[in-house]
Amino acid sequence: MGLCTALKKVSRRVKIVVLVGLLLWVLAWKATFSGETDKTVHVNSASTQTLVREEKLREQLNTWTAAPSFSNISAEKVDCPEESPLLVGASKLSFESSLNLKDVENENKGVTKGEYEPSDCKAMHSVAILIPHRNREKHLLYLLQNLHPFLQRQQLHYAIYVIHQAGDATFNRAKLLNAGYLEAIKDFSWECFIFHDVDLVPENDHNLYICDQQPKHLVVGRNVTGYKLRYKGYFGGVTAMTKDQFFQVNGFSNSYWGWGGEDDDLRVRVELQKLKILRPPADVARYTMVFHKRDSGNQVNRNRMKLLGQTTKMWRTDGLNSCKYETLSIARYPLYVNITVDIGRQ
């Protein structure tokens, strides 16, 4: 019997014993394998400094879309319909020379600091709506009036940003968008986005504002062109490009100073990164271009062409990673969000 009672404490005193040994082996192979995981990554010293500009840019990019939204958009409501039971087709549009921005604020009650969500369901697309501007009050007021209630009736979360260009220097329409694209979304992580002339309103709200799988150009036809496509590669006037197309491509360029050039480069830009440009049917993708004299500071760019042959070697390194501009103001209109920014000189 007292036999029996020792060898129980010696095999219990063994299985302690080996017990520890056990947990001590997993520990030390725990600390052996974890410290390979302060090897140091060697980087290719070849590394362009274009790569490490888009890199760069891609960081703050994804900082600035993580901040926290001003949307108020409910997680409770039912998602839209895929199609808009709101779409009314081809509208008859009206230019008063009467009218003024109160007028319009009143006809948009829904509207808060530029921005709209459909109050009775989720929308499927969050679009910002970016316009160059300077000195174009009377047509910014225009589009305002009809644009609203265009892109109400999609049932679309949007909001418009008008980027105005300070000071006297040439117009550069180009560098406005890539700004607006870079401060918008600082407000919200915009996956779609509209390059919108101000002189441009759409007639068809079958003619969607969303964007594709690729680059759309939405313009096939307009009053003063009989509503025929202006020429077989014309990518301007209004354009639709998700923001991880717009990046890939590097944005706009920033050296078209003055009227026209920069939609050509875009659409090059475009085709260099095998992308196909998409359009809606011409029956529907149908403006009116609100008549107006050519601006002062907005003079022919008499450079266009030769800087549409560089396009192919410039891409990479002119566009949003290397766009310079000092914003001056951002104001939080009912109908709009204006930011004025300072882009400099040619």
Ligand code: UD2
Contents of the next structure:
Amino acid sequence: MGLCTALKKVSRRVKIVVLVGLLLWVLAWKATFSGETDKTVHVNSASTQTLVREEKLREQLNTWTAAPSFSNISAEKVDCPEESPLLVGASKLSFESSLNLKDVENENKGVTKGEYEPSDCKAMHSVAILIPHRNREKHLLYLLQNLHPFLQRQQLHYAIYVIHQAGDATFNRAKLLNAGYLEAIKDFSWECFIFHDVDLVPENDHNLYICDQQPKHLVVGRNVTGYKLRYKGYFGGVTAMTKDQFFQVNGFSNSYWGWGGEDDDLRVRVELQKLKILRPPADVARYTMVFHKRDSGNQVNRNRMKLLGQTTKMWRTDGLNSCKYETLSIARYPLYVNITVDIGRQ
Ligand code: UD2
Ligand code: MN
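Given the form predicted alone above, what does the protein look like in the form predicted together with this ligand?
So here's everything in the complex, that chain up top.
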């Protein structure tokens, strides 16, 4: 009986101790809990912000790195089709005397510093157009007005360079074109060069301004010659050569001052390399030449036949590798790069 009473006393004491312990624990927990509520809110809000920031960052990273991303889409555009769907064929050309440069700039907002590439596909060809120039501003305007949309319809990556001869010494078309080539390759690794008279406007956009395995002559006919090839070896006006083809023939001769002969000299250089001149079909390779008289400072070169007789001997040492000129300025206008050069005199 005595043991029983003792056991009961102990169990009551244990109960009391457990109860008090429980009470103390609840109080302590409550105190701790109420203090931490705020903290949790803070932590929560902080972690929410962190989350938001992380999401934004991830989004950003996704746009930079994940495939496909928006920026990558523009960098990895699909190739432009083999034949541009934008070609229209023959166009009726008109030359308005009231035309001014601002109008042409406004019509060609997609061109930046003379350069253009299609926005919706990756151009298959990079082409530099080189135009020898002096005192033919109106012709240049007509050409820019027509050539920019023409080249854009062909879905090319291109730039137009105008190589302007400074001073009033006798004109030298060939040397200007050599200088233009040497300057343009400093800008970009152009694969193809079009050597282009300022007064020739192409009439049909199926006349593609791209290079081939062989040098190309793009002018079969002009309005002024009844659209007939002038003579069999004719290689003037507008020609297309790859960077390597032009390098291989050592470019143009620098020795033709005044009118004539330099185009035949280039043909001889091409033939000496066993290259063959290609031409597009006659119904496509048609140009309108804006009317002009012989310019002062570009008198007929009376020496041209003699020079032509020496091409075989001279081509290795007279050309790109001996072209000396001084670049006076390079101006990157909206529609063309103007390179003014001092090429000396005869
Ligand atoms: C022919 C050739 C041309 C060239 C020239 C003889 C054609 C279609 N063209 O042109 O490629 O071989 O004979 O040199 O057959 N220029 C100026 N300012 C001048 C003089 C010339 O900018 O003061 C430039 C301009 O780009 C012009 C080019 O040189 O288109 C050729 O000169 P041109 O037009 O007087 O000679 P043309 O029409 O007989
Ligand atoms: Mn001309």
